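The chain below stands alone and is given as C-alpha cells, in the form predicted alone.
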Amino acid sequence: MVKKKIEDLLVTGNQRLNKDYFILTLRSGDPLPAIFPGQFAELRVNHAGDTFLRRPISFYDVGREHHEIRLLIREVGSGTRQLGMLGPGDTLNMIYPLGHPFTMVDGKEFLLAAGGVGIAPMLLLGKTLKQAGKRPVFLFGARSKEQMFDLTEFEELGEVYITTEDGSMGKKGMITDHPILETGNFDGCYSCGPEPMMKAIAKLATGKEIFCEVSLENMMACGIGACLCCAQPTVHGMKMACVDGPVFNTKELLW
C-alpha cells in the first residue's frame, strides 16, 4: 500500500483554459510518491468562508523529474473558484495519492471516453497506456465548443474524437452517438464523466464482451473511507468510492 502524504505544495502555474476550466501546476519539495491514473488528491480550500470540506481532484499529469503535479479543475462553486485564484508562489495543502486506480490489462487498443471534467484523469491514463506500448483512442464530449479546450497533448498520444451537443465542435450529439463506438476495434475501454454516459459505455462494452472500467464522480468528502458519503452499491456489497474506487470494473457495479 502506498503511503499517503499530507503536504503543502508550491503553486508554480495557473493556466486558464476557458471560463470554466484551469490547470494548476504544483511542485513538491520531495520526490513524488507513486501516483497512478485514476487516483486523486483531496485539496484544502483556504479563505472561503462557506467551504469546510476538502475538494477531490483527479491527477491530470505527473512530472517526476521536477516533482510536479498538474490538476485539471472546473469552477463549479466557491471552493473551486477560490482554487482558481491561486497563483505562482502560493501553497496548496493536499492529501495524496488517494483511491484505486485504473487497471492495466492485456490488449493493444483502448478507448478512453470522457465527458466534461471527466477528461481530467485521461491524460495521465493515455500517457501510461502509450508508455506500455498500447494505443489510446480518445472520445470526449461537451455541451459546446466553449466547454472544450486545447487538446494538443491528447493528440500527441493518439486519435481524438469530439462530440458537442450543439454541433459547434466535432460531431453533433452525445458521446454515445459517435460512430467510433461501433467501428472501433477496441480491446477495452475506460470512462469518466456523467453517469448516464458511463452506463452507456458500459452497456456497449458488455455487448462487445470487452474489459471496461469507469471512474465514479461520487461525492468524496474525506477521501479515506471515514465519512461514508461516497457509498456505492456493488455485487460485493456497499463499497466506498474513495478507497475501493473511484475506479470500478463495470461488472461490479449495480447500476
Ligand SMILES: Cc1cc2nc3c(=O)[nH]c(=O)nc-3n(C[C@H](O)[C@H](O)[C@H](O)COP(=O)(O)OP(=O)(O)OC[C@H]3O[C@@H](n4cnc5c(N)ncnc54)[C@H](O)[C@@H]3O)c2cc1C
The other form holds:
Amino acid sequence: MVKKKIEDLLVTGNQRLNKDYFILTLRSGDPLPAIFPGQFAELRVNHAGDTFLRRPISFYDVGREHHEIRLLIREVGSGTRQLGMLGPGDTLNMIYPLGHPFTMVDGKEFLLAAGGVGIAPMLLLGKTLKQAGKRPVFLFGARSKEQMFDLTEFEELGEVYITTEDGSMGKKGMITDHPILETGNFDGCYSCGPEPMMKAIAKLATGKEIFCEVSLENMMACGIGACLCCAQPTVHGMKMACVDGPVFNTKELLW
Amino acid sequence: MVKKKIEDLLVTGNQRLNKDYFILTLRSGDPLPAIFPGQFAELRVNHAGDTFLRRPISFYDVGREHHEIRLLIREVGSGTRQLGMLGPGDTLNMIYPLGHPFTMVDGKEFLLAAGGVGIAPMLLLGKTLKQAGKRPVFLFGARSKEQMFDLTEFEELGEVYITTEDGSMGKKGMITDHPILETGNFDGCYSCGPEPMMKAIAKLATGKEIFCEVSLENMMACGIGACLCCAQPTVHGMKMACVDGPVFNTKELLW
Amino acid sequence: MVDLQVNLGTLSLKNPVTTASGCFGYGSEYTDFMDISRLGAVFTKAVTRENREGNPSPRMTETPSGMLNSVGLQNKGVDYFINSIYPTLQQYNTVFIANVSGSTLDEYVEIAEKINALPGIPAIELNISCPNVKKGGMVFGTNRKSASEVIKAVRKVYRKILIVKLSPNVTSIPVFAKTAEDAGADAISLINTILAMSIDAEKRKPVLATVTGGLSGPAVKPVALRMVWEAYHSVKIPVIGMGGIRSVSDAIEFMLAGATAIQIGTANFVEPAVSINILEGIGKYLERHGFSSVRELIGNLEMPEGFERFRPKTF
Amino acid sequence: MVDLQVNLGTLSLKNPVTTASGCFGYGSEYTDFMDISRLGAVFTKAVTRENREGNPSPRMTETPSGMLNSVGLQNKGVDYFINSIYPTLQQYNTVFIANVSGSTLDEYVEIAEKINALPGIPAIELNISCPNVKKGGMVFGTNRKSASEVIKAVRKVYRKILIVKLSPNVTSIPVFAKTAEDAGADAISLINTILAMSIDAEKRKPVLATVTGGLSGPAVKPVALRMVWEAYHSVKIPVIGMGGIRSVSDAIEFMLAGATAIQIGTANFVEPAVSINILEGIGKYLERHGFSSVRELIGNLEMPEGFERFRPKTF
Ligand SMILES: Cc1cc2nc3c(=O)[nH]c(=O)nc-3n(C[C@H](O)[C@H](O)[C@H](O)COP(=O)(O)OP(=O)(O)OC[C@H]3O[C@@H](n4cnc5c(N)ncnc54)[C@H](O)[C@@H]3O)c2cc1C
Ligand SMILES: Cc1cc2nc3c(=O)[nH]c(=O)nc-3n(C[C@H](O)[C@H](O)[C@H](O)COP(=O)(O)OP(=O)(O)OC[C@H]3O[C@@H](n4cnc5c(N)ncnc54)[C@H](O)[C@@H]3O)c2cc1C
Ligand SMILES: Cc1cc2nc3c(=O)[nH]c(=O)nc-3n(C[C@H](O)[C@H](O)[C@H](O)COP(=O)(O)O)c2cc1C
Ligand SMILES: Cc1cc2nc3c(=O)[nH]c(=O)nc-3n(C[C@H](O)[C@H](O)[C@H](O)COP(=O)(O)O)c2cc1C
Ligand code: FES
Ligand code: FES
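Next up, the form predicted together with the ligand. The previous block was the form predicted alone.
The next block holds the full complex; its first chain is the one shown before.
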C-alpha cells in the first residue's frame, strides 16, 4: 500500500470556472506518490470559523512531471468557500492519497456518468481509461448552464454528453433521461454524484448486467479508517467509505 | 450621548511597524461620529478559527476630514493576527464609538505614560491636549528596540522619552525608573499599559497629589454594558470597564 | 404575511424571538442598533432581593466557539428594579419577563410576590440554574426535591405566567422538566450555561476569579438542542429553547426540536442586531417552505426510518 | 532531559500522552504519520463480546468547534480482538489498553476475564459511558448503583489495572468518581462524549440516523477541564483527562487540573501526528518552567486569592 503523507503543498493557481466552481492547482516539492482515479485527499481549511474537521476532495488531475495536482471544487459551505480564497503562494495542508480507487476491468467502452461536482474524479478516470486503450464516454448533468464549465479537457478524451434540468445546455432533463444510456453499448460504467442519480445508473447497469462502480460521499471525520464514522452497509458487512471506498461496486451496496 | 453604530469600514491601508505592531487605516462612507481619546471600537474578526467574540481596540487617530480612523494593533493571538492580514479593499465590521474617554482637566503639562501597546490611545490624547493648548510629554516603555517604532507623530506633539528593558533604545529599565518622573513638573498624568506600571504611575501621582487617569484592559464580551463581564471594583461600587471606563481616575479604583 | 404569534400558556408573544437573561441588559443597551419593540419578549438580567456586586474579575474568558462567564447575578435588587427600571420598560412595545434569582426559597418567593404586583410584567423566569453563585441558583436546579419546593412556593404567590429555567448540569432533563410541570410551571426554558472552567497554562492559575464559570455560545448548541428535544417530549407545557443560537437555521432547529419560543444570548455580544435578522429570516423560511404559521414548526421533526419514536423514561 | 514518566497505580507509562478510544483505531492507521511507539499508551476502539455492526449512517456531523458521532461500538468482538488484533499490537513498544464495552453486566465481566488472560495488555478501560448504544453503556455510567455493580463485578475477575471511564452526562462527577474508586477502580478516565443532537433545518430531520450522538472536540474542553478538576479533588486514584485536547497548552491545562495522563481523541482526525507534537511541547514547557518531572504538573494549580479551597461534597 502506498504510504499516506501529510504535506503542505504550494498553491500555484486558482481558476474560477463559474460562480460556484473553481480549480486549485497545487505543487509538491517532492515527486508525487502513486495516485489513482477515485482517490481523494483530506484538506485542512484554515481561517474558516466553522470548519473544524478536514474536507475530503477527490483528485481531479495529476501531473507527475511537475509534481502537480489539480482539484475541482464546488463552493457549498464555509470550508469550500475558504478554499476558494486560496491563491498562488498560499500553502494547503493535505493528507493523501486516500481511499480505494476505481477498478480497471475488461472491456472497451465505458460510461462515466456524473452529476454536479461528481464530475471531479472523472477527468483522471477518463485519462486512465484512455491510456489503457479504452473509450470513455462522458455524461454530465447539471442544474443549468451556469453550473457547467469548459469541458475541452474531457472532449479530448472522448464524447461528452450534457443534460441540464432547465435545458439551458445539452438535453433538457436528468442524466438518467439521456438517450445515450439506451443507445450506447457500454461494457461498464462509473458514476459519481447525487445518490438518486447513482442509484438509477446502478439499476440500469444491473439490468444490462454490466459492471458498475460509484463513488460515495459519506460524511468523513478522519479519512483513514480510524473513526468508523463513514460507515457504508454492504453485502460483506459494514464497510468504511474512506478506506474500503469511496468507490464501491454497486453489487456490493445495500442501498 | 453619541449614538453607537455598527458599520463596515473600508480598509485603506495596513502599515507594518515591526514584527508585532501594525497600523490599520479605515475609511467610513459617512462623516464620523464624535470620537474622544481613550474610546474604543469592538472589531469583528472573520476567518480566525478561535476568535468568537469581537476584539476591543482603542482609537489611535481620527481624521475627520476624510472620515478616516487609524488603529494601532499588536499581534498577540489569533484575533489580532487575523486583523494583521487585512489589506486595502477589505472591510472591517466594527461597533463604535464605545467607552468613557480621558478627561480634560485644568493644567498645562501632562505626562502620558504608556507601556507596550498601551501607546495606542496616546496619539489622539496628545493631539487633543495640544489643541487645548496644553503640553503633552510622552514616556513610552518597551521590552526592546524591536518592539518600538517610528515615533515622529508623537515628537510633533511634544517631548518623547523612551525606556527599554534591555537598554537597546532610550534609558535602560522600566518606565517607572525614568528620571523625568521626578524632574518633570506635571499637572496630571494619563497612563495605559501593564497593570503594575499603571499602579506605579498612580502611586507617584498620589504622592504628588496630581490628577491621574488610566485606561484598563479588562476582558470584554459585549463592549456596551449589557453582559456585566468587564467588572471593575471602585469606591463607588462595581463599575463596567466598557461603559464607565476603560478610563478611570485612579482615586476611584480599588486596586 | 405569515403568522408569527406564539403562546406561553395564556401569554401571547407576537413572535418567538426573544433575548436571553443576562445577555441583553434591560434592552436599553441595544436601542442604538435595533428596534427592541420588534422582539417577541425580552428576558431581563437576573433580579435578586438585595443589591449584589456579583463576582470578582476576571469574569469572562473566551473558549472555542463559546465563552465562560461568572458574572454572578450582579444587579441592584428588586426594589431598584421596581422603582427605577420597571418604569423605563413601559416605553417599549414588547413583553418584558423578569429573571428571578435567589439564594433561599424565601428570597425567590419575596421577589416573585413583589413582581406579581407589576401590571407591566406578565411573566417571570425562575432561575434555578445559575452556576455562578455559591448558594441557591443551580443548587435548586440540580436537586429534584429542592426544585419542586421552590417552584411550588413561588407558584403560590405568583399568579401570572411562571417560566422555570432549567439547568443543563443534570443527568436527566426529563426528570427536571416533569418536576417543573408538576410543581405548577406554565412553561420551562433551557438551557442555562454549562458549568465549565478555563486554566492559564503559563500562569498555572484558573482564568476566572471564581475558578469555574458557565459555558455559553455555539459550542453548547448541540447539547442544548438535545435537551430541548428531550424536554419537549417529557411535558405538555411550552418549552423555550436557547443555547448557542446565532443564525436563522439555529433558531428553526430549536423550534423543530420542540421549542415554542427561542432566546438569543451570547450571540447578541457579537452581533447586536442578530435577533432582528433571525426574526426576519424565520419569516422567509416559513414562506419558502409554505408554512402559514410559525407554530407549525414546533416539534415538527421527521424521525429517521426505523427509529422508535422517542419517549424518555422520566423517573 | 526532563522526566516524563507517570504512573497509573502500578502501571508505569513512559509519558502522559495517550490516544483516546475510538479515535486512533488500533494504532496501525497512524503509523504512516508518526512513530506510535513514542506514545505513553494507546486506548483501543471499544471491544464488545460479539461482533457489532454499529449504528446506521450518517454517524457523524460537524458542530461549532466539535463533532457529533454515533458510531455505536462497531467492532468484531472480543475473540477477534484476541486472535487477530492482539498479536499485531506486540510489535509496538507502547502500552495498549483495551476499551471494554457491553450491554449487560455479564458481557463486561466476560470480556474483562478474557482480556485478563492477555499478557501484553496491562490494563482495561471500562467504558460505562458510551452514549451511542440503546442498552448498557451510559446507562451504567449515569446510575450510581449500576455503575458500582458493574465495576465490582469486573474487579472480581480482572487482576490488572482497571480504569473506569466516566460519563459527563451526570449531575455530579464527584459522586461517580468516588463510586468508581470505592468499587475498586485503579484509575478513572473522563470525559466520554456529551449527549447532543443536530438537526437539518431544511429537511426538518435529525442529521444522525440515531437522532442523538456524542459531542467531542474543542467545544467540550471547558466542561471536560472542570470535570477533571472536580474528579481530582474527589478521589485518591489517578485521573486520566480528555475532552477537546488539541494543543500543548490544552494538555498542560488538563494536568494542572489534576490529570496524571491525558488522552487525545478528535484532534487526531484533524492532525494525525498531533499527539507527538503535544508530547514534544510538554517537554519544552517543563524545561522553560524549570520542572524536572512532568509529575510536578499534576494538580499544580494556584487558586485565586480568597477562593476557598475546593472540596466538592460528594454525597
Ligand atoms: C470522498 C469524497 C470526495 C469528494 N470530492 C469532492 C471534490 O472533488 N470536489 C468537491 O467540491 N467536493 C467533493 N466532496 C464533497 C466535499 O467534501 C464537501 O462538499 C465539503 O466537505 C463541504 O464542506 P463545506 O465546509 O464547504 O460545507 P459545509 O457547510 O460543512 O457542508 C455542506 C455539505 O457538505 C457536506 N460535507 C460537509 N463536511 C463533510 C465531510 N467532512 N465529509 C463529507 N461531506 C461533508 C455535507 O453534505 C454538508 O451538508 C467529496 C466528498 C467525499 C466524501
Ligand atoms: C478597551 C480596550 C482597548 C484596547 N486597545 C487596544 C489597542 O488599541 N491595540 C491593541 O493592540 N490592543 C488593544 N487592546 C487589547 C486587545 O483587545 C487584545 O490584545 C485582543 O483582544 C487580543 O485578541 P487575540 O485574539 O489576538 O488574542 P487572544 O489569543 O484571544 O488573547 C491574548 C490576550 O489578549 C487578551 N484578550 C483576549 N480577548 C480579549 C477581550 N475580548 N477583551 C479584552 N482582552 C482580551 C487577553 O489578555 C489574552 O490573554 C485593548 C483592550 C481593551 C479592553
Ligand atoms: C454574560 C452572561 C450572563 C448571564 N446571566 C444570566 C442571568 O442573569 N440569569 C439567567 O437565567 N441566565 C443568565 N445567563 C444565561 C443565558 O441566559 C443563557 O441561558 C445561556 O447563555 C445560553 O444561551 P446562549 O448560548 O445563547 O448564550 C447569562 C449568560 C451570559 C453569557
Ligand atoms: C468517532 C469517535 C468514536 C469514539 N469511540 C469510543 C469508544 O469506542 N469507546 C470510548 O470509550 N470512547 C469513545 N469515544 C470517546 C473518546 O474516546 C473521548 O472520550 C471523547 O471523544 C472526548 O475526547 P476528544 O474531545 O479529545 O475527542 C469516541 C469518540 C469519537 C469522536
Ligand atoms: S472517515 Fe474515519 S473511518 Fe472513514
Ligand atoms: S463588556 Fe459587557 S458589560 Fe462591559
